[in-house]
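The chain below stands alone, shown as C-alpha cells; this is the form predicted alone.
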Amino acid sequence: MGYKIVVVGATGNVGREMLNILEERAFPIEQLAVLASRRSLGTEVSFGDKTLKTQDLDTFDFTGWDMALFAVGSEATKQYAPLAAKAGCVVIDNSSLYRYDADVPLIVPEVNPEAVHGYAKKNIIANPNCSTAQMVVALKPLHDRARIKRVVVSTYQSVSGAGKAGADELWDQTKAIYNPTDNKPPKVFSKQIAFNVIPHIDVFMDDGTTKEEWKMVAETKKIVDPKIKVTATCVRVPVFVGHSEAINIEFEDHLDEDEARDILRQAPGIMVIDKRENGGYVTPVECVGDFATFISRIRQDSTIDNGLNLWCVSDNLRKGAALNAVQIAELLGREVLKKG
C-alpha cells in the first residue's frame, strides 16, 4: 500500500527534480497529482517512464491525499498550503515561509529526524534553505562528537540557486562575452554573473547581512544547536549546478582531523573524498546528480584552539531541496503515517 502524493510547481527545476528523485528511490506512491499555475497547466512533466499532465492548483481538492511537496515561491505557499494542511494533507515546504515558524518543524533527515513528529501542529513540516540543508549534514556528527561553539563560512553557490531564469542570465552572459554586439545587461542578479563573482544573495539587512546569510545563521541554530555561533558570507558564482562552502569549526573540545575524517565517513549523507594530491577533492561539477554531500579538505586549523576547516559540495537541487523534501516524506511515511 502506497501514499497519495501531491507535486506542487511540478514545471519547475525542483518540482521537476523531485518527480525523478521519487521514481529514482522508487518511493510507494498509491496515487500521484502534479499541480501547476493556471499560465502552466496542461504542461506535461515526466515521471519515470510516464507521462503526467499538470493540473490546476487553484482548484485541486486536497482532501484524501497523504502528503503534498510544494515547490513554488512563498506567496503560493501562503494561499494554498494551509488549504492542504486543513484538508488533513501534510505539507512538506521547500519556500522560506515557514522556517522560522515555532510550531513548524525544519528538517534535514540525517540531523534532526526526531522533529518530524512536530507537524502535526499545524500539518506542516519546512525543508531548509540549500545551502544550509548541506553544511548541517556535515556539522551535525562532529557537534555530537565535540560540541562546536562558532562556525565560519563562505558559500559559493551556484545560479540555479535563483532558478531556471537565474541559470538562463549565466548562459546568455557567457554567450554574449563572446559576441560583443549581444549585450546581455543583468537582470536576475545584481551585477554581471559570467565570468564574475557576486557577494550578494537576497536582500540587505539593516545589519549589513544578506538575507540568505541570516538564514543559515537561523537555520543552523534551529536544527542543530540554538548555542552555536555562525557567521556567513554568501557568494553567487557562474556555476549551473551545485552549491560549495568553507567551513571553519571551532568547537569546545579537541578534535583531531583524523578522527573528523573518520567521523564523517559513517555519518549518513556524506561522501569523504579527501586526497591531498591533484584532484583529491570533490568540485560542484562531479557532485551533479548525486544524492551525496561530498566533504574535502578536513585540516586542523592552527590559528585557534579546537579548529578545524572543512570543504562542503552538494548538489543544490538536490540535497539543498528536492531529495531532502523527499526524505522528509520518507521519514514521515516511516515513522509516522505507516502506509507504505
Ligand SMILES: NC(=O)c1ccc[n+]([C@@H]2O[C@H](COP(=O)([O-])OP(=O)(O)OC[C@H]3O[C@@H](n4cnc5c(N)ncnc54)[C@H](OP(=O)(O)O)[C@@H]3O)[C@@H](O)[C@H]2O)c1
Second form
Amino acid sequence: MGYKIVVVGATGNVGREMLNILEERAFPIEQLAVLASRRSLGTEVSFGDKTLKTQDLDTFDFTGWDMALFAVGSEATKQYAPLAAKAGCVVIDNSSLYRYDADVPLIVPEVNPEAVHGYAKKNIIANPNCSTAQMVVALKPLHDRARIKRVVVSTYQSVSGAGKAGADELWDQTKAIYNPTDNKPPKVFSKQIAFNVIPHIDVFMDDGTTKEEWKMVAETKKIVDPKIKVTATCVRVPVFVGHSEAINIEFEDHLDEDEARDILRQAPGIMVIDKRENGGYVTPVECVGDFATFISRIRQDSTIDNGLNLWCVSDNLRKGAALNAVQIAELLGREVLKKG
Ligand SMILES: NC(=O)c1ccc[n+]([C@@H]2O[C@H](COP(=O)([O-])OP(=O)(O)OC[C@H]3O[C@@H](n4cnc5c(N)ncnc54)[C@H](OP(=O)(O)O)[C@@H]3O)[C@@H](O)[C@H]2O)c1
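Having seen the form predicted alone, could you now give me the structure of the form predicted together with this ligand?
Next comes the full complex, and the chain you just saw is listed first.
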C-alpha cells in the first residue's frame, strides 16, 4: 500500500532532485507519474534504477492521484495547481505563488509540522524559498530557548537557485573567461556571474529591498513567529549548488555560545561542524547531496547584549526545495492521508 504521486517539472533541477529523494527515502509509492511541458514529452528521467518517460502537464488528469509535487515556477503553477487541487490531489508547491496566502500552510517539517492540518482549505501546501528553509531550521530551536528579537542575514546563493538556465550561464561564462572570443553576455543574471558576485536576486521592491530579501522576512514570520524582525541582503555567488548564510541573531534572553551549540546539535535536520581550526567549518561544495543543514562558526556577538553569529550552509536543491517538499509529503501521509 502506498501513494499515487505526481512529480510536476520532472525535467528541472528541483524535479529531478525530488525523484532522487523519493527513492533515497523509500517513500511508499504505489504509482508515479512524471510531468513537464510539451517540449519535453517523452524525455526520460531516472527514478532509482528505473527510467520514466515524461508526460505533458497540459493534458494530464489528476483525478485519483494522492499528491502532486510541483516545481514548475509560478506561471505554470497558477494555471495547473488549482486543477490538481480541485481533482482531489493535494498540491505541494515549490513556487512562491501560494506562500503568503492565509489559506495555504507554509511548512518546514522540523519547524511547524502542526500547520499541515490547514492544507484542506485549498488542498495546497507551500514550500518556502530556499534561503528561508535552511535559516528557519537553525532559528527555531534557538528561538524556543531564548526568544529571537531580530535577525540580520547575508546570503551567498548558488546559481542553481535560478534553475537549469542559471547553472548553464555560470558554466558557459566560466569557459568563456579562458576563451575571450567566445563572449557570453548575461541573460539569466543581471551582470556577469563567473568570477563575480551580484547583490540582486529577484525584482526590486519600492523600498530598495529585493523580492528575495522580502521573502526571507515574510516567510520567517509565517513559519516561525510574526514577532521576529528580519533584515536580509541576498547575493548570488558563482557556486553551482549550496546556499550559505552569515546570520546574526539578537535574543531577548542571554544564550551562551556553548549552550547554543548543544541545542543545535540536538535539533532535527541540523549537523553542527564547528571547530576553531583550519577547515573546521562547512562550505557549500561539501553540503551537496546531503539532507542536513550545516551550522558552523557559532560565536558570541559582543557588540550587543544577547547576540550570536553563525554560518549556515545547505544544499538549496534539497533542503531548499526537493527535500523539504518530500518531507511535507511524508508528513501529510503520516498525519492526514495515512495510506503508507
Ligand atoms: N532551484 C532552487 O533552489 C529552488 C528552490 C526553491 C524553490 N524553487 C522553485 O522550484 C521551481 C522549479 O525550479 P527549478 O530550479 O527546478 O527550475 P528549472 O530547472 O528551470 O525547471 C523547470 C521545470 O518546470 C517545467 N516547466 C516550466 N514551464 C512549464 C509549463 N508551462 N508546463 C509544464 N512544465 C513546465 C520545465 O519543463 P521543461 O523541461 O519541459 O521546460 C522543468 O521541468 C520554481 O518555482 C522555483 O522557484 C527552486
